[in-house]
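Take a look at this single chain in structure tokens; it is the form predicted alone.
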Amino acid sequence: MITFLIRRLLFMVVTVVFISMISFVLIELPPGSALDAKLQQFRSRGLNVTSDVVKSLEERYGINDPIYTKYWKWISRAVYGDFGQSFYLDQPVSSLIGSRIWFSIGMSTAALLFAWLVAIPVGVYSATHRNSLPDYLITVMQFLGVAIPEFLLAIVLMFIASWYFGVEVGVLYSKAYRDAPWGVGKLLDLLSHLWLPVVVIGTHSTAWLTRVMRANLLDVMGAQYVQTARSKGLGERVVVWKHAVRNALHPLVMALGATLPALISGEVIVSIVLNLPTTGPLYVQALINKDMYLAITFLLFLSILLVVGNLLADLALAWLDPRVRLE
């Protein structure tokens, strides 16, 4: 066990290296450059900008350097928690990421529960009533939830939300709990906004995994075990939860290191068109203004979600089937 957490952290410490090199490259590949955009931003403002103020940027920016000059002189500092200046809001990107991150990993885990405590038992039922009129209906939910894009979902559910139970949408908190300090009234006001983005969030996942369990279960029904234990006199109750689901969870857990970072990704475009505080909108402004040091840091952390999600789903699997060995 020890020798495999050990193997698989320097693995990890490899995968997310190589990975923010690729994006890294990536990111500098189209034309232009962060300066077009802080020089668009001056003369926006009326203000002169001078050859020697343009040369004096560009050598505060680094931007004539190469490519490799550049991303060693950002991951040489990023191992100590400094991950550059944002050029465009001439802020700190630790700062700036560190003030919404929390929000988007808060939206995305809620999101990821709601997925999996709706789409086990739902899947189930599915299973076990197969071919009837309520596993027609969660057929056709599951293809809607996947169909339906996440920003038509969040549009309909805004209107609903507002016109028929006149919530407060497009904000975390309400006027009275914006400035106010943290208690169990901000925090119970924050959980009655945050049901809309987690729904819309989550959907289509809870879709997909309905999809899977239901699948899956229905082929582990009719493994030889699962008729063992029935001929043995066990309950139907205890077959199926005991016997069958525990083993049909398993696609679902072998997906779960790449659900979350996939998550917090599908929480951009529902931020932007929900106006919420998350990494969402400054990951998308910080790709347009080609603001470099913003944007892999972005991707940064979505590597080590999913190499740390990764290695999360391989423990889990371990411990749902004991026939899985870490070595």
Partner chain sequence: MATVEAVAASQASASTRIAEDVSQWTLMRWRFARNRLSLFGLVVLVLLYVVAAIAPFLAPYPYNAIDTEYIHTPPTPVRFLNGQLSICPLTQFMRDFQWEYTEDCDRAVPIEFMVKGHPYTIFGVPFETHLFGVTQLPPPRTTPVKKTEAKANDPLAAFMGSSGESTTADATQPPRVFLLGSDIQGRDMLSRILEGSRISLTIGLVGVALSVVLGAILGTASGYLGGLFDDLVQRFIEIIQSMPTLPLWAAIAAALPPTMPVPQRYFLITIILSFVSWTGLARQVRGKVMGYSSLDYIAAARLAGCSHLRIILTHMLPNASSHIIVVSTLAVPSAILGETALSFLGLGMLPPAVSWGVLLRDAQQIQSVLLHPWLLIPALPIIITVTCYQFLGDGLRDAADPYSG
Second form
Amino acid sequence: MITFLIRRLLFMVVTVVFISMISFVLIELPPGSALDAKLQQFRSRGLNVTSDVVKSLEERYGINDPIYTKYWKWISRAVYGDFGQSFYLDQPVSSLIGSRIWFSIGMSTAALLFAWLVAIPVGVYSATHRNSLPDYLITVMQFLGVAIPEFLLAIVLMFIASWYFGVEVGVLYSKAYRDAPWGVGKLLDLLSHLWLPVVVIGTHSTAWLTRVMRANLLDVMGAQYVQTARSKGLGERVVVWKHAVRNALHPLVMALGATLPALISGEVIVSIVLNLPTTGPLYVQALINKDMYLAITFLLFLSILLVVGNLLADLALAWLDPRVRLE
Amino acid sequence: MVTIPRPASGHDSTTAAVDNVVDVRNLHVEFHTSLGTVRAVNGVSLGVPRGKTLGVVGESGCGKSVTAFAIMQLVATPGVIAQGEIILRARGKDPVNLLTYGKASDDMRAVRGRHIGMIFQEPMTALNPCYTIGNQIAEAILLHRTSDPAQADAMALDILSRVGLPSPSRLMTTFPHQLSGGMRQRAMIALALSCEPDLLLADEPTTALDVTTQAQILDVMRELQQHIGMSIMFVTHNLGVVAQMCDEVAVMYLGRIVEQASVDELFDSPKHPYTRALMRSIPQLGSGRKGRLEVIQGSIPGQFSKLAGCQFHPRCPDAIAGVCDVKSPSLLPIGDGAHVSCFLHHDPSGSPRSPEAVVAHAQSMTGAGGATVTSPN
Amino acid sequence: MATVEAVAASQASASTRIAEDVSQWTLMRWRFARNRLSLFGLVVLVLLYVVAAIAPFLAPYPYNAIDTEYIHTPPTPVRFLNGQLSICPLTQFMRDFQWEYTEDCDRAVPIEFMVKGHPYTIFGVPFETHLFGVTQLPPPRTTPVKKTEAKANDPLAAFMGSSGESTTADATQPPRVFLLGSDIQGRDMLSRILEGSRISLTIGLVGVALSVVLGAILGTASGYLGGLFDDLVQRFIEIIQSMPTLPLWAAIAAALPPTMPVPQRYFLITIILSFVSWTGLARQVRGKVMGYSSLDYIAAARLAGCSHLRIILTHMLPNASSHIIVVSTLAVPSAILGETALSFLGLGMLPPAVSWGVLLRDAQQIQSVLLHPWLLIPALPIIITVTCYQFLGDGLRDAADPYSG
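Please could you give me the other form, the form predicted together with its partner chain, since above is the form predicted alone?
The next block holds the full complex; its first chain is the one shown before.
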């Protein structure tokens, strides 16, 4: 088990190094840089930017260095937490990302929990009441849940929330708590604003996981050991929840690898629509402005989030399934 | 092939009927599929004598396993028990018709595991891969015998040590996938017998195992049978195993019992043409390569076909035209303790024919022109 | 249990009997035809693609025809007047800083079918006929324009300088029919959705087609060659798969200059979409190929002196083809949703090109949606398309491999 963990951790580090290279190349390679945008900004303010100024700026930011030099300069500082400077916002990248990445983690985790908490019971119900009316309804909902783009769902739910329930959308705190110190009241207030985005982010995965859960459970319910459990005299509820569901969870945990990218993608786009102070809006803004260090760092951190999530999924699988654990 | 000494036979099934642990009467199980209704079990009656072993044999698909599952009321969907009676006479309890209990009722659940245990064909998949052997056995004990987990563990350990597994205490914390097939089947037997049931339903328990392991498992079952004093209903298609294990045999064909007799009787003088054909199809040691195995002519009719008369008549070499293809024979006693469902052995009114009459009848039929034997298919 | 086995056995024997006469593909088609939901999905998808092909014929107006007299018009009600399907001319006026419209059904004009309109080409052939349109001018006004009571008392209206009348009153042009409303520049939503279907329906398909080519080549090579090459490809796939999809797409798409011509951008977006989706396919194909390599008939082919290429092309890929089709069908919906999301973020297709995602960009502002809910209509074809692809993919999977979940 320990060697398994060490091997996975080592592999994770290598993956992250490669991801940092790919992110760097993808974002750095195309022509145009944040400096151009910055110069545009200066010119639009009526400042006269001479070619000497441009040249000195280029030298200062190492614009004309070869890409491997730039990467090395960036990564060797990044290891110490210095991810460079945002050209566009004139702030260190680390301070811009800091709080936002935690919001993203929080939102994705909450959405994941939401998806699991809904998908498992609904999938179990659907599988144990196969071909009933609720099962058909759940199946239709599943297909729709996968088919509706997240941003659309965000718009529609936001519409409903603000129209019918008078929920403020696009803010994290009510006015009363905006500048208040942290406390239970503020936390509750935050949660009351966050449930909507969490539901929106989680819907896609919920629909998909429900489908996986239903199919798996149907498979497992046909297994011999389920009959064994019944032949002991166990009640149907114990048979389903203790003997069948636990085995059906296995592919669900394996599906985490596919669920997490969807959740993170969803989080990015939903935050943009709902204008939440998470990574999403700033990331897209950085891409559009060619604010490369900011964009690269975001992409890197979102990827690390995914890699760590996959590691946790592997561990969960080992905990869940003794056959994996003992390999 | 049959070398293991058997307990003396000769009990009379007419008197044994009183002391049967389970009596199945006129059981019908139907599967309603999108293609039509399959009558998997079509009027089965059989009894399992107390303390004895009843073998149920037949080709795959004849309904023998479904009968076993029906006794547990665990027929998988879309199967339903359409009619019949299943009388359980558990020790210290009044006889009860299990079919008066609901499938999922508490009464039925109290019977499963407690009074009737079951083991299955595939030991590889019969145990839950997520829980330890100990956990799975103790679960049944906690349900029926004690509410003290420590005591349940002790009982589980005790039964595990009885099924001939090495270091049972270590097995308590072992997961099924760490065991071989034979060990799993022993663990499964321990699980089924952990509550000392009156009846063990064994659904082809040795089919998936190699011959050596098979013999060991059969030994374990016999030992525990004597220890607990339970009865066994042994479902198999292996006549060698039947000869080794069983006191009584019921032969099934297409959802019906065609013959039930003591094992000696059945092997010495099989009555039903199907049983006779089965016996001839067993390879004999020493018969040499020249002797060809006999094959039952024809094939099993389709699931959905409805056949008038005796289900076996299209394949039967002795079928009586105008009788066997018109009327369905019932399972009736013939003189020497056996029950047969065949017009060769009792006439359509139900009275037994003498063997001479049977022969004479057959001769008269063939004398009449040979067109009487319904051609197979 | 025995019965269940026997049922399976009898089905198996039935299918072996069939298999003597027909090919694997015919069998697959039969199984597929039994699944009503997937058949429904297939029919709807075929219809959608036909609609996309003849979009200009169905569209009453050019998709980019701007008309400031019809800003944010709600869907035009179609009425049955004078024995004909008709629409009523609208009068535009400003109230509370919003354009509003009143109908004048006394001057209704009929909707005509197969009318002559703006010229267009389908597959290079020029046409002028449209399925429907309004060509007749409304009769001259008999009564002066009535100002509504609210408006008469509304000092704002006077302040806004809008008399409540507009040039449509006695127009020299026929009134316009906007079955799905119009957008902020008075462009017909129906025509735009129809035009958008051409990009939205094909971009995912082309993207997946590219990734099928890439995935099949790399997957086959990886599975067949094994060794170092296999290791490299697999590690690369793992790394790509450990990056979140949408941010990755966005990062690449952001590199495209916004001034790029539409066809070029379209092509590059398909490449971006396939950049991620080929990985899954390559894995599947690799697995299949590795499975096949251990089979006897491949060994037989090798012994018979077949070249590697020949073994791959004639023995492996045809066997994997049903599987490839299923996997790629299931990959199309996510590619379509990917394009939509990118365009919605302003990183995918950009105006003047029209795709469903581009159209939904107008719905980004919640205020706008509250006032003009018809701006959300482009979402409907997205949902229908993606759902139908799912139905189709599910059905194909069951047909290709009836024993898998």
